[in-house]
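A single chain comes next, written as structure tokens; it is the form predicted on its own.
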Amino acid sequence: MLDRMDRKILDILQKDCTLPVAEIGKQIGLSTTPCWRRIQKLEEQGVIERRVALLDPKKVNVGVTVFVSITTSNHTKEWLERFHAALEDFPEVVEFYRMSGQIDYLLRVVVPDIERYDTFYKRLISKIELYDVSSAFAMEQIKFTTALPLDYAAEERRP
């Protein structure tokens, strides 16, 4: 559980981590010294992951966004492991999940054009066996943060 001072930190931080410690602390009303102490303990209990720069996908020439929706017939922890390991080799892959319902893994792939997609489809299919994979790529980003909602870290979390 988060008190409200470091919730007031973690949301200035997910806005732009380049602050200074005494702007941050200024912003919400701290000295720097126990400004900095808080972000210590953040970082220290892992609720600060990392610090990272945000990098506009167009800029970087991988402005095509498509949604892997992965079947398999295999559920063995011997095959779950085989494709955790085989995606490690694809960079185009930013987000990886496994789900419920009628699929089994849905990825977000980022790459610059559908050719390059086709070619990163056909690398992925020859490292693994999977029984159905559909693509489905975004016309358009309506929306898109690295922002957590910080609400509910003030809730005791449920067992």
Given for the second form:
2 protein chains.
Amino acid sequence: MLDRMDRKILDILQKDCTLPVAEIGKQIGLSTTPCWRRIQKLEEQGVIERRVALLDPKKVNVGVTVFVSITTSNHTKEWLERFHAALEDFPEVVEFYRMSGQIDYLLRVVVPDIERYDTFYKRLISKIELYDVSSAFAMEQIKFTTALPLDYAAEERRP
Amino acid sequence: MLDRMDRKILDILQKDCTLPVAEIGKQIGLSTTPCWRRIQKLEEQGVIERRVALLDPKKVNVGVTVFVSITTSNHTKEWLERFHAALEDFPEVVEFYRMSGQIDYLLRVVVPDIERYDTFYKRLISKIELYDVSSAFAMEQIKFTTALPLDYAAEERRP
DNA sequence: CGGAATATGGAAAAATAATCTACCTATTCT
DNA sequence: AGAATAGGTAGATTATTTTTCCATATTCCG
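Having seen the form predicted on its own, could you give me the form predicted in complex with the DNA?
Complete assembly follows, chain above in first position.
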């Protein structure tokens, strides 16, 4: 269970993990040591998975996001494994979900432009057979955050 | 332009931004000071936007991802602003795109379970009028990374 | 109830890392 | 040749993390 202090710490670290522990402590009303211990514990428990640098997509030339909906007719274990492995190899695929409903899989792909998406697409379908692929282009990224809501963490988690 | 060294640095920092500069330097074959200077520059240029802690979604009780496709009939400026503002207020909405094609907007929403999604959905439609809303549930998050591909950053970026 | 065990908070010191400066060298470009 | 760029070393300074030691609650049994 995460108490109010833990959630305050996580709230801060999800926005900026460069702040000194002493500063975080000050913000939440805790001295350095207990604040530091809580952070350690959150890391041990795996609540904090890691700390990473976030880059500006445009500045690394991947300003275009495409959502790719995939349907497959092949549901064998062997195909699935090849599919997963294939997508791991594409750094352009930044998110990959197995879905319920009509669509089997959903990808979020980042590329510099539409031409490059086409190149990616060709490489994808040459690597693995897919029944149906449909691409939807994002015109604008209005919101993107890695900060998860913490309100639900106050309750007991389902097992 | 980002040269090979910059990309190596970014590659490391996208995975783990807690490493000491000296250690990063060692990994890429650069002494501390020039490595440090490059990181400073990448931050000034805004290539590195910020450094954040990533949490385990399940451990903060938001293990369920839902993609929400929204179509609207209202395209006035006033409606748009209210729409954007409304979604900013929902911490469950972690991604929000304006799309081309049939669907106008796409959201990624994180919640603890389907019941909670329903609660979210009701709050959403009570806040703003939407023409059509369609929800697709992710059964499994197979891949999720904040690390952008860096191969395209080697080229000149379009203005 | 008393007291051990546990959890939590705090102060201060020790260890580590970041930051910044100065100066030197090699390479490239004009 | 001279300017500009990039890397290197060394050292001083500051900032931060990590550890140690201690105090205070709170809980849980016998």
